[in-house]
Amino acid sequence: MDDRFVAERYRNRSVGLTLDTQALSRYGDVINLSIGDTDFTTDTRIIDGARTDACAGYTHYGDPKGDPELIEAVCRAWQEDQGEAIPSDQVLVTASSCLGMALTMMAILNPGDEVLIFSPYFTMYREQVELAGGRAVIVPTYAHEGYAIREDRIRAAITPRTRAMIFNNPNNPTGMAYGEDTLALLASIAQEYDLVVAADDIYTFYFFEGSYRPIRCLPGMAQRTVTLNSFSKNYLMTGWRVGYVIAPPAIIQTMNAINGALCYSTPSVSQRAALHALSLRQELRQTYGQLYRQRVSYSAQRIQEIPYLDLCVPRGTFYLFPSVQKTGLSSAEFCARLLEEAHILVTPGSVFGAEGEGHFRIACTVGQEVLREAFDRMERLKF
């Protein structure tokens, strides 16, 4: 291919995080575990609601920073929710979470710059840091450790030009949600050198053990801490492409600047099921975070019922990240075998970094027979 117009850094770059349609249409029963896009219709409450407010006019350009109804009840549910009263000025709503990552390492990284991220990590971050300039260093985390995040190894990543570090909870792709103790370890450090911490929040609905409890608001954190969440998982609304950003008021002022730059504002159409979706925030956890608990249980019990494969247990999300390395193969010539054999299309766990190789993620985004299914094929395997 000649490349010689596209820019250099982009040459070279890796696959990400892509929907394998060929795959799909490979086989005429390949069940499909590859892809975190939730298999449930966004709820008709939201879908009527966003339908009823385009046609009351909702389908032209509104305030760059987001509808100011749904910002408003973005303040007022996480004051609710988490007890800590938000200033509109504070909220950003962005055309997903993945944008509102992108624009928070270009509003605050200098070329050069470095961000903490831990491995295994959602594939994008790697990507979201270069383009901002920035320089991604991974700080590993291991299943046979329970993926507990160490002192001694963020110590020994940092640097003077250390800005920030990302930190998801819960986990995509292992699955891991972290504590009390983890936060105050990331609080106490952040503080100590003068770093921001993007925390990207976006299954918070999916919690199995304890809940959620944001990083910002830890003591100190507020003003550090960049929090993004989604309505994709949450709220089933991956199609809808719209979440919100809670800064300090210099980052959110820098990010909207950015935004007018690429996208200029997030559908109003988006930001009104938004709006409809916040109202129905306690019982969609209710359903969806006991339904794909569920899921992911029998997964786990069927992942540690193979003897071929090992699993770190889960403590959130709706993934599970079992390790292939009893087989002797290496994530991707597993799952092709997977593909190959079983005709189940899951994701290589080498796409999430270093730390992932030898893993492979499933995304519990089927329902329970169709889960049977896999892992009754999963079982006549033999390595």
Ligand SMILES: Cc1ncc(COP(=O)(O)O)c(C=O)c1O
Second form
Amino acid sequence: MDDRFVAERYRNRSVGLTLDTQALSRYGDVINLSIGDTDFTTDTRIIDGARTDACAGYTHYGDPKGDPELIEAVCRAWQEDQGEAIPSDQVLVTASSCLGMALTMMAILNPGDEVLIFSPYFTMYREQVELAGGRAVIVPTYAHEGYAIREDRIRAAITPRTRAMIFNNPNNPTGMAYGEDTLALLASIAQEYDLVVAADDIYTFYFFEGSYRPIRCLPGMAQRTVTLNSFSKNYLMTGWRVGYVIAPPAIIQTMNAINGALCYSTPSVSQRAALHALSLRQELRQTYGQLYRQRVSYSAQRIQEIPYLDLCVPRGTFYLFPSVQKTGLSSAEFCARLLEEAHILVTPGSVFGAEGEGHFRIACTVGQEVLREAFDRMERLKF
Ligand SMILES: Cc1ncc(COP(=O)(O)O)c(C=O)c1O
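Return the form predicted together with the named molecule of this protein as a structure block, the form predicted on its own having already been given.
Once more the chain from above appears, this time first in line as the rest of the complex follows.
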């Protein structure tokens, strides 16, 4: 391939996530547990509401900061759910939380600044940090410690160049949900070292114990937290590409200016859909939170009965991250055998950083009957 017109930094480097489409067509009966996208179509009331609004003229550029009605609704929902009043100049609507995180990094990093990332981590973080000229510094967490975020490991990773940390709660891929103790630890370290916390709070309807507590709401944190939220997972709206960021005004203004150069504004019709979605949030949280919890709990029980797997039981999201160490295979080898011998497609843990090696990710984004069939097939395998 002639790549002489490609920027040097991207040569010989794979960027982004790739779906193994060949694997899907290799066998007629592949069960695909690799998709981090909900299997439900967006609620028809949201689609119908957006369609009506599009017909009424919401087909133009909008306010770059976001549809004022949506921003007002975000502030109202935050006040109702978190008890905190946020002024509208602390909200920016973004075309997805992927873009929101990239904008955050571009807004806060100087060249060479370091960002702490707890591993295993959502694959895109490293790219988002590096695109902004920063350096990703990995802080490991391990299944045998319940993916605990440990103070000694954070302190060992901090240098004078550390600028921020990315904290994803609950976590993709491990399914770990962190409580008050971890939030307090991160908040105190962020304050001690004057760091920004980029809080990726996009799976907040999927906490299995207790409920969502934003790190932003801890004392002293509002002025140093960028809260990233998205309609993708909570509202089953991945394809609409809409989310929002809550952050101090100076960061919002900077992100808005950068966003102007990248895409000017978030699609108007998606923002209208988001507005309708917010009005249904209690119902959707209840319905889908419970549904995914049941699937994860069923899957966890089945995995625990399979002798060659180990599992740190998830406390949130719709993912499970079993260990394959007992098989003696690497993540990639195990996933290849699972595909060849059981026709099940999953994601190798190594995609989520070095600490993910020895694991694979199951996304419970298929119905329970399909999950049952997948675990029946896994149970028949011998290693
Ligand atoms: C932890 C995490 N953050 C961000 C994203 C991206 O979400 P969005 O659709 O809002 O870009 C994902 C998607 O899988 C994710 O798992």
